[in-house]
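Next comes just one chain, in structure tokens: the form predicted alone.
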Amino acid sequence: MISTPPDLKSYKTQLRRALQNEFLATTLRTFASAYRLSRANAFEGLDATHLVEEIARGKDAAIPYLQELFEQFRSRAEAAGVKVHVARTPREANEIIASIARSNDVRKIVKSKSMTAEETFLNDHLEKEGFQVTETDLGEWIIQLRGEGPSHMVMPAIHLSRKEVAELFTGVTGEVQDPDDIAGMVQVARKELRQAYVEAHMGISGANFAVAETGTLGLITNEGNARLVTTLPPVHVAMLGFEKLVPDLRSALRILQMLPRNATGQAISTYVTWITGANQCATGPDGRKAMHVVFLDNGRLTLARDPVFAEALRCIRCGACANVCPIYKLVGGHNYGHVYMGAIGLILTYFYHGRENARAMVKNCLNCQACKSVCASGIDLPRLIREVHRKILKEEGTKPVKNVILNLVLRNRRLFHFLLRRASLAQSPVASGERVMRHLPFFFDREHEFRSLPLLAGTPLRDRWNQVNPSLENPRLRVALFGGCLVDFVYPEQALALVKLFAAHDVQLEYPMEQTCCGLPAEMMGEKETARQVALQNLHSLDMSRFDHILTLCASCGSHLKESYPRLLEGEGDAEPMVRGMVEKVTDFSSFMINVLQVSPRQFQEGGAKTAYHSPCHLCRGLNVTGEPRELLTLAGLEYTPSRDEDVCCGFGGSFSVDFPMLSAEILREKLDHTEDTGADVLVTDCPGCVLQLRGGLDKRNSSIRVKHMVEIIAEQKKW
């Protein structure tokens, strides 16, 4: 039975072991790149956004009525000769299925792939009861022979090499198998499994849909094994979660249009099977198949009533959240999940398998939003991961010291800024002449040496603002700068470049002094109340009536202001209309230059440097800004050179890179490799956090590539 380390130290040890598996890293990296292309091709000509919205609406309409849909399904299915069961717990589900097997004199069982059966550890239970169980999906059969759980919801054996499979099949057949003869190994599996089908007394399947209107089960597969499992044996048992209920066939077909495209980049799966009622079967009782459907609750019906987490029940089990996750790509599903893997696994593990299995794992999220951007049903996966983290902290009662300090400091802006100023004075023992630390402070271990860290600015932006910002007469626009912690206290030069640019464009820039940290670090650490209080502070510091726009140089801050503030301040009385006004005015630098100022090439120098670009996660996915940065680079006369995976995370993730430096380092290494492959002289990005990560990594490589914030490189290219 699967277990996940309950403490962070043990979990990190497991992650380090996974990082040493070079085959795993190569396989997952290759798959991730191929998946992005195949998925894009599969959705070509289809309005994927509209389809996701339709699926989300349909799921949200059904989730509150799962019990009613179940009663309708049961009525229709039992009228067609099917026995329908309800299992409140995994153990109850396993016992129901074992009882069905005993009552039908079953000895041999064949199974098709089912994540619900994995959730209950059904095979373990049946084998202890004396039944012979054979998985018939090729990947599932392989991992069954190895005594492992799946490493992906759709491709369970993706972590294994051909050599490992050949060695396994050699042991099964007693004949040496050639790892390069894939067709031959498939024939071995077919020969072994076909015999199992013929001898089986019972078939067990899952289901992708349970259509309430007709009592129909729908199964989507690529190998055809599910059809044999559900047709050949005289007894068929289907086990599925309540969330698989849909009201009608149209709802199922809408999901079917999305599922294979999002899962494997196919327009349609090889086999789509619909089963309504107990069909004829010569060896079955009364000439018909004995058919049973077991609906597993395991907390689902309670979850359906939860105002926050009910959204997780939209999941259609496509596995796309793992396919695009930078962390999954490094360590695989056995290390980035419990039974369910990927982003949805970080959420469902808590509800289906308990706090002890979710405690350490739920912290392992970059908040890069890649999972959210491809979710087939529009689940806000990063938000729910943070909510699970917060829930665990609350239940355990004792908070990490860093959380206690964060709460104390962030709630008091004056204390926070006082401590940052003092820290800038105290950093001289680790300082070098290049504004980076000569060596890391004592509280960092050697794993953090993958990048250089910047020094705090000697004078923060807010302390020099009145001296550097000109007052313009009758400006065309008034813009408030939301600086964020890094621009204010680490990289004030980014804001100074903005001041110069805006003055040239007759834009009055102002810096509201009561602003503080955006609050994203607090929310990432599960401190929602602190994030809410900080949001209120910032909201009241920004007088919406005075400004035409609110501009931020930090994509993470901008995304948090627009996405999270409306949710954090919901129900806060006068704050709600203020938030709506703020959200409408928040913008990023590149969008402002292209869409508001409408800059043109004649305003910039020609013959700029060869430039690579890194798209910050919270810009391209949080703010949905993709074209403007690249357009701005080209307009400014720079030789923009695309690099591989420009919109994949750099591995910073704020506190993530502190908590999981071994993962942050690997993600950064790949990002910098792709950058160096372009031969670029400059690497540009739109977020100071990304600047910190990328510049620090290149410094450690002694690279000649300069890292610039977008505003800095545009100011350099401007004709003055």
Second form
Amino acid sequence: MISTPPDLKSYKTQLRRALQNEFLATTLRTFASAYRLSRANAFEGLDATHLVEEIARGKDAAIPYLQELFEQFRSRAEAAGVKVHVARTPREANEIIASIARSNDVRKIVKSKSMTAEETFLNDHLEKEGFQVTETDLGEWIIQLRGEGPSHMVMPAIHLSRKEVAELFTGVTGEVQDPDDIAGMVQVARKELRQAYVEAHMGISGANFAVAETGTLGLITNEGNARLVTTLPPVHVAMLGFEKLVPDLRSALRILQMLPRNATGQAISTYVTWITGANQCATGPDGRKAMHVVFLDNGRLTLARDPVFAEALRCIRCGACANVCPIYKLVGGHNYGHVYMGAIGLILTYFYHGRENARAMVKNCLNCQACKSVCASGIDLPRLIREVHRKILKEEGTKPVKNVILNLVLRNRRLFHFLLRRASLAQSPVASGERVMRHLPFFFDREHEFRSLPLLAGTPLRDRWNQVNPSLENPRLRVALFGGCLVDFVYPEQALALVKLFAAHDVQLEYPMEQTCCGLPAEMMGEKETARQVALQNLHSLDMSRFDHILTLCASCGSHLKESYPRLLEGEGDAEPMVRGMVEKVTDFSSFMINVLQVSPRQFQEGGAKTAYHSPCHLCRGLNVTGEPRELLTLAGLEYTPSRDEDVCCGFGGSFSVDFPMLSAEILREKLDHTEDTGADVLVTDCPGCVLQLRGGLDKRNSSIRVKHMVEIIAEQKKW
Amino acid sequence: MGQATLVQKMKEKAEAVQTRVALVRSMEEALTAAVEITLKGGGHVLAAPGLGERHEEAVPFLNELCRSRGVDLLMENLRGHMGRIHTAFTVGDYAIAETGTLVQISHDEDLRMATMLSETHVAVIPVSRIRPHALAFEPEMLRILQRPPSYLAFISGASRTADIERVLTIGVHGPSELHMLILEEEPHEEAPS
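Form predicted alone already given; the form predicted together with its partner chain follows:
Then the entire complex follows, led off by the chain already shown.
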């Protein structure tokens, strides 16, 4: 049985231990890079976005009718000689399968990979009942021999080295195995498992699809073990969750187009097997297979009716959300999930394995949106993770102190801004005349020392706005600046650069004073009501009729305004049309410069510095802005030098970096290594949060690379 | 898509998943190739389940060929020969060019035994049976699924795994070689659908 820490403290201890595992770090890092490449190749010539939309639409249309699809499947399958069972709970599923085994006088069982069977801990149950179960997928067999659970949905033994496998196989065969002879070790499995297939009386498989219109099961494997498991023994039991039901063959083929490409970067897996009815089997009763299909509910049918979480049932178990996750890459599936791992694991664990197992790890999300951008069925994974977090906080009733304070402070803009001003005064003892703290305040421990933190500005932007912002006579455009807390209170110079630049372009900038925090930190901490209240306040502060555009220098604020406000303020009466109007007007700096002002190279100096770029998560994935920032850098005369993994998170993630400094530090380290590899003099990004993280990290490295917000470097490059 | 383009794509995509592709002009040529592949691979047992029902006329030729080349020919009851079969010879029912996939109607248990437990699988696929992509095959596939029991196999390359340190290794459970012989002349008998 696997165990997952129920509290944050022991979870963090586990994470620290995982970070010591050098093999894991190297193997997952290599995998993450290789995956991005092979996925891109696999989708070449295909419209992946369209395919994702089609799958999402198909799943959403089927999810409310799972019960009906099940009935249709059952009638077709039973007409073809299959016995169909329903298990409401994992225990029920395990008992049904054990009783099928008993009534067929089974002793030995072979099994092909099934995440659903992992979910119910089927092997443990069958072994306790006296059956001998052999996993036949190579990875599953390896972890079964080690008594572990999978660390990835598609590559269950990815956490293990060849050396560990060689030691294990040496034990199994009694002969010393050479760790560098992987083909030889695969042959060991072939030989050992062949025997198991021949001796087994029952085969257990999962299924990737259950096609309702024909009563067909679809199974996808690369090794071919599912074919043997479903062919050699006289009894076949397939176990699957209700969400695997699809209405028709066409839907299944559409998913098949996606699944291998998104999972492993293959156009198709080696074997796709479609089984309809009880097939010929020489050793079965009457020359036919005794075939059973067990559908597991375990909360799925309730989930299917949930207005927020039904979306989670779209998952086709491709594992892509883990493949691109910067956190998974550092700690692997055993430390980033319970049975199910990666982003979808954080969500499903709560529903399938309970609050205890989800409580700590659900906080471990950067909200970098990498998972969402590759999800095969377009699940808004980061949002559902936040929703699970919120649900757990609500159920447990006792909120962490920081949530209580956050709610109290954030809902009252005057209080919030008053406290920030006071904090600016209070920080002088830790300041050393520079713009960064040289000693962290007492409530931070040493783990936070991977980056220096900036001081709060002496005078926030809002307090000097009226002196610094010129009033233009006949501006061509009126733009509201949505500052966000970091620009307002930490980096007002970014806004000052914008003021100067816009004045030169005859654009009137205004700073609506009633604006406050965008509310994203509240949402990240599971405080949706606070997020809703500040969203309303901001919406009312931005008088849409007066402005042509709403510009924000913070990608996170921008993406939160644009993406989350419509959802947060759904059903708020007057607010709804206002939100729609606002969303259309929200823009980021680079897009505004390129698409609205249409700046040209002659407005900028030539021969600018060698410049690396960090693409903020909430810009490239949140707002889908990828071309404009790079175009702007080049156009403004800078020598833009691409770096590796430019669009991978910097590890900031707002409160994430405070909760999980050990992970934030590692993600940042890799980011800065890639930056230094380019030999750039300047690192540019479009988000003050990223500036904070990157600048703080480079400062600790005593690096000479300067970190600039895009607006600052563009203002510097402009010919005045 | 013209036939030549389709065959070209089929070949290209099948080779991309390490399938060995060759063009043949007759069933006799295909059978000869299968026997040679067996011998070259050090094997001496060839299983050709279902050939008698599908291409009765080819059986005497194969019998004679195997006899003269010293290869044992198995046609049925393959459960009794598990572990002995070197080569499985089958006539594919369809193929899907986009993914280099062989489609094999496998309700017959002997056919499954042969294609799962052999070291090498040699499949003949008539050009007229190649479909450009899976969705184009869907109507025909649906008709097969609507007549149960059925066991339909999509096979794209040889059995593979990357479960040890993500190193691609061929031949973990099933055949370690897949040969696809594209038959340019349609045989007289229609494959069942």
